[in-house]
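Let's start with one chain on its own, the form predicted alone, as C-alpha cells.
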Amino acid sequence: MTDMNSNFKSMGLYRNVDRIMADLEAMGKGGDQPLAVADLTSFDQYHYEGTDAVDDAIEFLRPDGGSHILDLGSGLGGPARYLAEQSGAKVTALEIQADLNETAAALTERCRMSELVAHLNGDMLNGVAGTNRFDGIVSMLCVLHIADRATLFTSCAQALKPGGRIFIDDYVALAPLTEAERTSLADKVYCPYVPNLDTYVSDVTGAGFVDVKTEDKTADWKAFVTDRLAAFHAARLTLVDRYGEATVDGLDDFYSTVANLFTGGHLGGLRLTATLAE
C-alpha cells in the first residue's frame, strides 16, 4: 500500500489532500462547523462536470432508499455523499489512498452524512469490496489508474448483485498514444494503459457483464479541462496564498498535462454503463 499511495502521490492532485480545509476556511467554514453536502461541492468533485455527471449515473443506477452503491476510487467523498443525499440509498466510499480516506471520512461526519456513507481504505483488486453487495457500482475517472483490467472487472462482478449495474467515466485511446503521451499519462497522472474502445468493452463483457453501452465524451471533457485550466490560472494569486506555492505548482502542473493530452486528439473521454448478467 505505501508503494501505491507513493505512486499516486506523483500527480498533482492527490498532493496535499487536506487543502480542502484551506477552501472550506475561505468560506468561514473553518474548524469542525457542520457541513452541508452543497457547501463541498465545488471541492470535493476530483472528476469531470461535477455534480452533472453524478446525476447522470444515478438516473442510470435508480437508487432509492432501499439500494446499496459501491463508490469505487471515492476520493473525498464527494460523489458518494451527493449520490446519498439525492437518492436515500446506503454507499459505501472505497478509496485506496489512506489520507484521501481519512479527510473523506471526517468531512461526511461534518456533513452528518455518516448513517448513509461508509468509508473503506483498500483496494478492489484484493477483493475488500465482497460478493453480492451492491446494487450499483459508479466509478468517476478511477478505473484509469489500474492495469489489471481482467481482474478489476471481476471484483466488480463479484461485489454486485445479479442484475446489478455498473457507471464508469474513464479515458479510452482514440488513437496510438505517442511516447511523450504514455509518458505523462504515467508520470503526472498515473494512468498506465489506456485501450482502445473495443479492449475496453471487451475487457467488461468478458467479466460477465451484458447490455453494455458507451458515450463520447472526449468533447465534453476536453472543453472541461481547458475551462479548468484557464479559471486555475486566473486564481493563482489567491491560491497561492491558500495553499502555498508548491501546492499550486503541482496542480498546475497536473492540470496542464491532462488539458494538453486532451488537446493532443489521441486520448478520448468514455462513460460506459452495463448490467451484470443474471
Ligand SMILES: C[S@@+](CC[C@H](N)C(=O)[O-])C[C@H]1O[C@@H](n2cnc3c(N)ncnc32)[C@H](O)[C@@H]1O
The other form holds:
Amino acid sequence: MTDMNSNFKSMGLYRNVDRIMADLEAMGKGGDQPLAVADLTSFDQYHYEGTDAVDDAIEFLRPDGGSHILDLGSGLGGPARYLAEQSGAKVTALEIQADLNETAAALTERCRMSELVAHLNGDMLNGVAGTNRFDGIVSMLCVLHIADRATLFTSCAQALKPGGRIFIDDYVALAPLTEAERTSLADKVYCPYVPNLDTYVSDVTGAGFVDVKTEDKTADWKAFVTDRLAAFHAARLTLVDRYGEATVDGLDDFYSTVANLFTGGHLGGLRLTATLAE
Ligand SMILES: C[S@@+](CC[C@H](N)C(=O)[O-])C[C@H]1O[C@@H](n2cnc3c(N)ncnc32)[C@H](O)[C@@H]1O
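For comparison with the form predicted alone, would you give the structure of this protein in the form predicted together with the named molecule?
Let us now look at the entire complex, which starts with that chain.
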C-alpha cells in the first residue's frame, strides 16, 4: 500500500472495505453467489442520499447505450453499476485505493456486469488514458479528497469530449472553517481543502467548463448524515457481531465527525453541474 493509500485509511469508512462481504453473508448472499445491483445498493453507495443522487446524475448526464461515462472516485462501484444498469451506458470506474478497486471489481463480476463497468485503479491527478473519450463524468464525494483543483479539473476536461457533461457532489465552505473543523476534516475525513462557492466555480470554469450550475445540498445532507449516525448507533450490537469492534468504532468516529461538521454550520454540501466548452 502506498503512503497515499495509507492516508486514506485514517478515515474509518475506508478501513476493512470487504466488510460488505459480511453484509452480503448476513442477507444470505455469501460466497460467490450471483448478485443483483439492487442487492448491493444499501451498502455500496459511499455518498449521501444513495441511488436518488445517482438518479439525479443520470437525469443531468442523459447517458444511453452509446455513452461512455467516467465515475471519478468510484469507491465500491455502487454508483457505476447502478448508472450502467439504469442507462445501458458503459462506465469506467476510476478508484485510487487498490483494496476498494479490487472489491468493487469482484462485486461487478458477481453482478455479471463486467462488460459494462470497467474498474481502473488510478489517481485522477494523473489523468485517464486517452483524451476526449468520455461523454460524461460523475463524481460523488470524491473531489473533497483532492486539494489540487487546477490539475484535477484540467484532467477532467481532457478526459471529456467537447460538450461533455460533469456532475459533482462535494463539500463547500459556507463560512470560514474553524481550526478544529479543519483538523477534523484533514485527520478524519482525509479532506485537506474546502473552498468557498466562488472559488469552486472559478476553478471549474478555469479548466474550460461553461454553463456551471450549483445547488445548495447542505440541509438535505445535514439531515442525511444525522439520520445515518442515529441508524448506525441503533444497529451497533449487530454490527459489532458482523464486523468486529475496531471496525465499528472506526465507522462511528467517522460518521460522528461528519454529522458534527454539518451541524456546525460552516461546512456545506454542493451539487455542481457543468459542460465542457465545444
Ligand atoms: C466518499 S468515496 C465515494 C465513492 C463513490 N463515489 C460512491 O459514491 O460510492 C470517494 C472515493 O474517491 C476516491 N478518490 C479520492 N481521490 C481520488 C483520486 N485522486 N483519483 C481517484 N479516486 C479518488 C477515494 O479513494 C474514495 O473511494
